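A single chain comes next, written as structure tokens; it is the form predicted on its own.
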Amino acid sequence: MKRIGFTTTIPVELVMASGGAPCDLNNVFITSENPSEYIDFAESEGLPRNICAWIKGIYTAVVRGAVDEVIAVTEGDCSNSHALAELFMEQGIPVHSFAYPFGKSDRLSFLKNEFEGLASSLGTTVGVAMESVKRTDRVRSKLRELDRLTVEGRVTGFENHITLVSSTDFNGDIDTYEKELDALLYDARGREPSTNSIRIGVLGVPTIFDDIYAFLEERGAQVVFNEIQRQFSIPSTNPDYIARYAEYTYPYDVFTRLEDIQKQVEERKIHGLIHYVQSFCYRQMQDITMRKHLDVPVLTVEGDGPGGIDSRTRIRVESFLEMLEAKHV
């Protein structure tokens, strides 16, 4: 089976309909035995030091043969994706393209054209992909239950994070993914809710820190919302398959994201938000707008390479939690 990698979330059902195995290249990088070595390799190949670690990780994963073909998302994600795709093409690696629109007025019609174009490039059709949609719909409904149990404190913030972030490609095997999800849900339904009293939401791209969830929970916080990971799971239940990707907030403007965040803050009774930003990512600038429009305290933390939280960030997070505890508990 052909392994088809992608640089960010795409309509994975099109890959499944083509007979390929979906592979989120971000997950290949961050779950490797030594992700830092991926970055070192990319820099040794000439990628600049001041480019996001995720781009360098994706580059190494592809050139080392993790996938046979690549779907590059050229609008709605990293601004470096164009040049990254060109590097792959220069090395003879087949590249398909997919784009999300910037504007709102023609979003659905733009997406319909992109869906049809990607399906054709992969050798299938959107109509054929609807059979795969039936399969993923069953799993996505279980992911919505997982998220509900997270709000109740029966699923940890880390379990929520790792399960939702893996839903972009269902770990390349949706049957095994669903079995593991079923086991987690069965276990979580029987748990007592967390007694941690500080309710936290985590915004931004998935963190490159590997210990931030454990750190937060050890200090009395309960993560009840992972913004982007939830979006990666395509939470919309719109009966129009393509419209779900028009309601998926990640690739669009910050105001679309803010509408979702404000709603979730209210419904999940969130006390404070941690906004994770990745070094050298354009999304860092969106932090300015978010802070102006959010009504709960926001702590912005920045990460660069893979690993644990640095000591300065630990102190800032601890102070933030102490402030929230004094205010709400």
The other form holds:
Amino acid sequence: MKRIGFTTTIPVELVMASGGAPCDLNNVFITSENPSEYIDFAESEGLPRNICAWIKGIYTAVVRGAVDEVIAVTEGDCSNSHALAELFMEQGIPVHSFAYPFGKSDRLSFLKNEFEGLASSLGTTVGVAMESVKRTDRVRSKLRELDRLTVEGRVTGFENHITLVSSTDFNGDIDTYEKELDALLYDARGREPSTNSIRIGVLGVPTIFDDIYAFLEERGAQVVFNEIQRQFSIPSTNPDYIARYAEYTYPYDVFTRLEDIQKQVEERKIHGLIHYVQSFCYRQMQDITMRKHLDVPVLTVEGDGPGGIDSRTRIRVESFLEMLEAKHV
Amino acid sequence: MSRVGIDLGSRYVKAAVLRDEHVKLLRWDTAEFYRSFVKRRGGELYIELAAAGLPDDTAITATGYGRNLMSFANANVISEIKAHFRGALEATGESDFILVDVGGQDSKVIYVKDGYIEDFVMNDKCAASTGRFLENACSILHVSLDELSAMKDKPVKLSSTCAIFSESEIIGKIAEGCTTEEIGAGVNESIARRLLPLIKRFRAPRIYAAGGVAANGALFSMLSDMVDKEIDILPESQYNGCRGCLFY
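Next up, can you give the form predicted together with the partner chain of this protein, since the form predicted on its own came first?
Following is the full complex, with the preceding chain placed first.
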């Protein structure tokens, strides 16, 4: 089975319909035994120090043969993906491209073209992919339950993070993924809700250091919302398959994301938000807009390379929780 | 029983001792403090106040850099943000203000609204907006911190984003023939420029400054011009954190 890698979330059902095994390259990098070594290798190959660690991680994953082909997302995510795709092409690695639209007016028709283009490039059709959609729909509805249990405090922020972030490729094997998800749901339904009183939402791309969840919980907080991870799980239930990707907020403007965030803050009764930004990522600039539009306190946390959170970030997070506790709880 | 608030800074350890309603302020070099007054017994660290001339039954509240790296068996440890916030709250009697604290290795801006911490920001990753950078600049320029604190005219532009590279830049400016005063003013201005975006995030009727670097009049005068608002330096500004500890 051909392993098809991708640089960020794409309609995974098209890959499944083509008979390929989907593989989110970000996950290959971050779940590897030594992610820092992936970055060292990419830098030794000449990738600049001042580009984001994820790009370097993906580079190493691909050139070391994690996948047979790559889908590069050329709009709606980092523009470094363009040059990254060129590096792959230069090394003879087959590259398909996929783009999310920038504008709002013709979002759906643009996406239809892109879906058809990618399907054809992979040797399938959108029609054939509808069979795979039935399969993923069953899992996606369970992911929505997982998210509800997170809001209730029966699923931890970390469990929510890791399960949703892995739904971009279902770890390359949807049957095993579903079994593990079933087991987690079964266990979680029987748990007592967390008694941690500070309700936190985590915004932004998934953090490069995932021990932040354990740290937050140790300090009395409960993560009830992982913005982008939830989006990665394509939470829309729109009967039109392609329209779900028009409602998926991640690749679009910050205002589209803000609408979703504001709604979730209210529904999930969130006291404070942690906005994670990746060093050297263009999304760092969106922090300015987010802060202006959000009514709950926001702590911006920046991460660069893999590893645990540094002591300065710990101090900042801890002080943020103390502040929320004094004000709200 | 007496109480003591201790601020374990990166350069100095500051203490406020409250006894019979009187506060006495003390200061030690940080490395010296750890060597003389911190002891390990049974796998735990203790602050030995008797060695510092204080009664054994003194209740200790401590804060400072490395709060997460170190805990003391005989002290209540609180975050720096909390300590500095409370120090300023008690010192000013105000409930809506911005506090700019510039210490040896970090800068913090705390936004206080209705008597609570509403938000705060800290410099990240680099010490180029802190006291350590000023000390290094003084050593290159062969001037004292007091002398540097008066330099504010015709600042040269220092553009490096990194404290270490800025030091090379200072050497370059000396080679170009810039005067010590102009370079010193440039050093002060570069710190003020780094603090500016941290302060501009917030709006409050008053701005106060604390921390060792608050003694640098030139720097805060430049910053005050940049934000177009008076910045009041807290009395004995270096001791704001340890004074704040006394209230927890």
